[in-house]
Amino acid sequence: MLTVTSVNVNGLRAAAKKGFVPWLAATAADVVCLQEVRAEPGQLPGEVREPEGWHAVHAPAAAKGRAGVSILTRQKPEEVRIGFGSEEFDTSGRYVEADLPGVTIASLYLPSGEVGTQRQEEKLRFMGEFLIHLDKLRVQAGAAGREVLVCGDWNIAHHEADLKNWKANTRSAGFLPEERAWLSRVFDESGYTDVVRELHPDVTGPYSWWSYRGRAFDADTGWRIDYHVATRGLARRAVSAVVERAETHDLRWSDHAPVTVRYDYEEYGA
C-alpha cells in the first residue's frame, strides 16, 4: 500500500506550534506534501525541518514570508526537482516533485488569485505554463512506465459540490468559469483523475478548508480544493481517501485539513 497526505499548513512554524508535530508523529502516511509553508528551512523547528523517520526536501520562494512546499517521504527518492521550468514560477516555492519507486509524487500550491488584480492574472500565467508541464509530465512517466501523483492545494473548486456557499461565489476567485473549465481540461483532455471525487461521486464535498472568519466550519461551510490528481492508472488503485476534519475549531492547527488517500500499488514497494 501506498498513503499519501496532502495539506495546506498556513505557516508551518504556527502550524508546529498549533498540533502538527504530534500529527506528523501519529500519521500512517507515506509521504506527505505540505502546501504554504511560508518558511525558510533554516527558520524551521529541526524535528519539523528535517522530522525523525522522514526524508525532507523544502522549495521555499524567494519572496520571504511567502508560499513555499515540501514533501516528507518515509522512502528516501530516487531524484527530486523543484519548480517546472518555468521562468517566472520556478523560485515562486510553488511546485516540487520527488520520485518514488514507480511513481512522481508533486507537491502543488496553485495561487489563490483575486478577481481583477494582478494575483488574478498571475494565477491565469501558471494555469497556462502547468497544463503544459501536466501534459509533458504524464507522457515522460509513461514512457518510463511511472504512474504520477500531484497533490496540493489547487485553489480552485471544480464543481458546486465542492463548495457550500456556491451561488454567492460564482465571480469569486477559486470558482470562475475559466479556472473551472481549466480544471476540466486537466481531468478530460490531459489524462489525470480526481480521485477523492471518483471515490466519493455523490457527496458535497468533502470539504478541505473553511475560512478561520465566523463559524464557517462549525457550519461546514467549506471549500474543496485541495486534490489528489493522478494519472489514470494510479487512480483506479486508490481504495479509499478521507478529509481529515477536526473534531473542533480549537483543534485546528491550519485552516485546511489534510486529505489522505491510500493506493493498494505494489510498484512502489518493489
Given for the second form:
Number of protein chains: 2
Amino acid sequence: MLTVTSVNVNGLRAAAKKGFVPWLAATAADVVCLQEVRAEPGQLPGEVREPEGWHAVHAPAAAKGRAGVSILTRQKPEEVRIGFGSEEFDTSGRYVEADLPGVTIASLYLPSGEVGTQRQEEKLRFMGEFLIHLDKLRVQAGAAGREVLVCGDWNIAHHEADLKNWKANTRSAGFLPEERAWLSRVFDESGYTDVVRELHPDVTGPYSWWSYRGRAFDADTGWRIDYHVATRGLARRAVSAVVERAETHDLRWSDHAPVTVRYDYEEYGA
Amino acid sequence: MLTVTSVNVNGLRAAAKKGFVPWLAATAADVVCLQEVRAEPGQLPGEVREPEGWHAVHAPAAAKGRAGVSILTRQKPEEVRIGFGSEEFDTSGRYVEADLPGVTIASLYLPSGEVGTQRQEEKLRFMGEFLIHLDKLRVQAGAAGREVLVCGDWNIAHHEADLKNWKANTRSAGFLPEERAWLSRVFDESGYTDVVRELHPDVTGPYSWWSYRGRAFDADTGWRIDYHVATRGLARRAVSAVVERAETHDLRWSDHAPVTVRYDYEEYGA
DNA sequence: CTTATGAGG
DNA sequence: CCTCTTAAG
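So the form predicted on its own is up there; where is the form predicted together with the DNA?
Let's see the whole complex now, leading with the same chain.
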C-alpha cells in the first residue's frame, strides 16, 4: 500500500507552532507533499526540516517567504528534481518531483492568480508551460513503466460541485472558464485522473480549502483546489480518499486540509 | 489635586486588545499622556479614540504606524498645539501640548536612536531643537503665570540609578554621555525638575521600561526613561509618584509602565 | 520579543 | 483573517 497526503501548510513555521508536528507524527502516510512552506530550509525548525523517520526534499522560492514546496518520504527517493525546465518558474518554489520505486510523485503549488492583475497572467503562463511538462512526464514515465502522481494546490476548482458558491464565483480567479477548461485538458486529454473525484463522483466537495476570512470554515464555504492527479494506471489502484478536515479550531493549523489517498500499488514495495 | 499619568503604549491598537481599556476605566488620573500610539485616529477603536468621559487630542506621525502622541484630559483643554515649531519634527508624531487652567501639559516621544545610524543623528537633532523649545516654553509660561509639565518617553536614562546594568550600557543609545549631559542641561540649567527622582532620590529606578526580549521584565532589567519634567513651581507641589508596574504577564499591555504623579495644584481647580 | 507595515493569499 | 516581509523599537 502506498499512502500519499497533499497539504498546503500556509507557512510551515506557523503550522509547526500549531498542530503540524503531532499531525505528522500520527499520519500513516508514506509520502507527504507540502505546498506554501514559505521558508528556506535553514529557517525551519529541525523537526519539520528533517523530521525523524522521513527523508525531506525542499524547493524554496527565490523570493523570501513566498511559495515553496517540499516532499517528505519514508524511504529515500531514487532521484529528485526541482522545477520542470521553465526559466521563469524553476526558482519560484512551485514544483518538485521525487522518484520512488515505480512511481514519480510531485508536489505542485500553482499560482493563485487574481483577476485583472499581473498575477493572473503569471498563472496563465504557468498553466501553459506546465501542461507541456505534464504531457512529457506521462509519456516518459509510461515508456519507463512508471506511474505519475502530481499532488498539490492547483488553485482551480474544476466543476460546480468543487466549491460552495459557484454562481457567485464565475468571475473569480480559481473558477474562471479558461482555468476550468485547462483542468479539463489535464484530465480528459492529457491522460490524468482526478483521483478524489473518481472515488467520490456524486458528492459536493470534499472541499480542501476554506478562507480564513469571516466564518468560511464553520459554514463549510470551501473550495476543492487540492488534487491528486495521477496517471490512469495508478488512479485505478486508488482505494480510498479522505480530506482531513479539522473538526475544532484548535486543530486547524492551515487554511487547507490534508488530502490523503491510499493506493494499492505493490510496485512501491513498502 | 491634579493627577497625571504618562505611558508609552507601544501601539494603542494592540494595547486596546490587551488591558489598556480597563486600565483607563480604572485610573484616577485627570490627564493621561500617551506615546507610541502608532495609528491615525481613524484606525483606532472608538473606546480609545474618544473614550467616554475624556477629551482626546491625537498627534499621529505622517509615517503610518510610527510614533504618535496623544493627550487625554477629563476637562476640555483651553488650547492644544501639535509640534514645537520644527520643520523636521512637527509631523513626526512626537510632541503635543494642551493648556489646562494654570498649567501646560505636553506629551513627548523623543526618538529612540541607535548608535552608528541616521536615527541617532535624528535623535541628536531633535534634542538640540527641543531644548530651545523647552527654554522658550518655561519663559513664556512663567511670564503668563503658568506652570509646565512635559511628560513622556524621553528615551534617555539620566544617571546610573536609572537603569539596571549601567556599566554594560555606557555605549548604548539612551545612556550615552552626550545624552545624559543633555538631560542634565534640561534639569540643571533650563529650570525643570525630574519629578519622580525628586520624590524618590535614594532608590534605583523606579524603572518604567523593560525590553520584551529575553526575561527582562521578570528580572527587572529595566530603564527609567519615562519622565515627568516640570517647572519648579509645579514640581514642588508633587506629592506622590508611582510606576504602575504590571505584576502579572496578563496585565502587561505595553513594554512601558504608566508613571503617575499627583500634584497638589489648586489652580487646576478640578 | 513586539508592533507596526505591505504583499500575497 | 492569516503568514510572511522589513523597519523600528
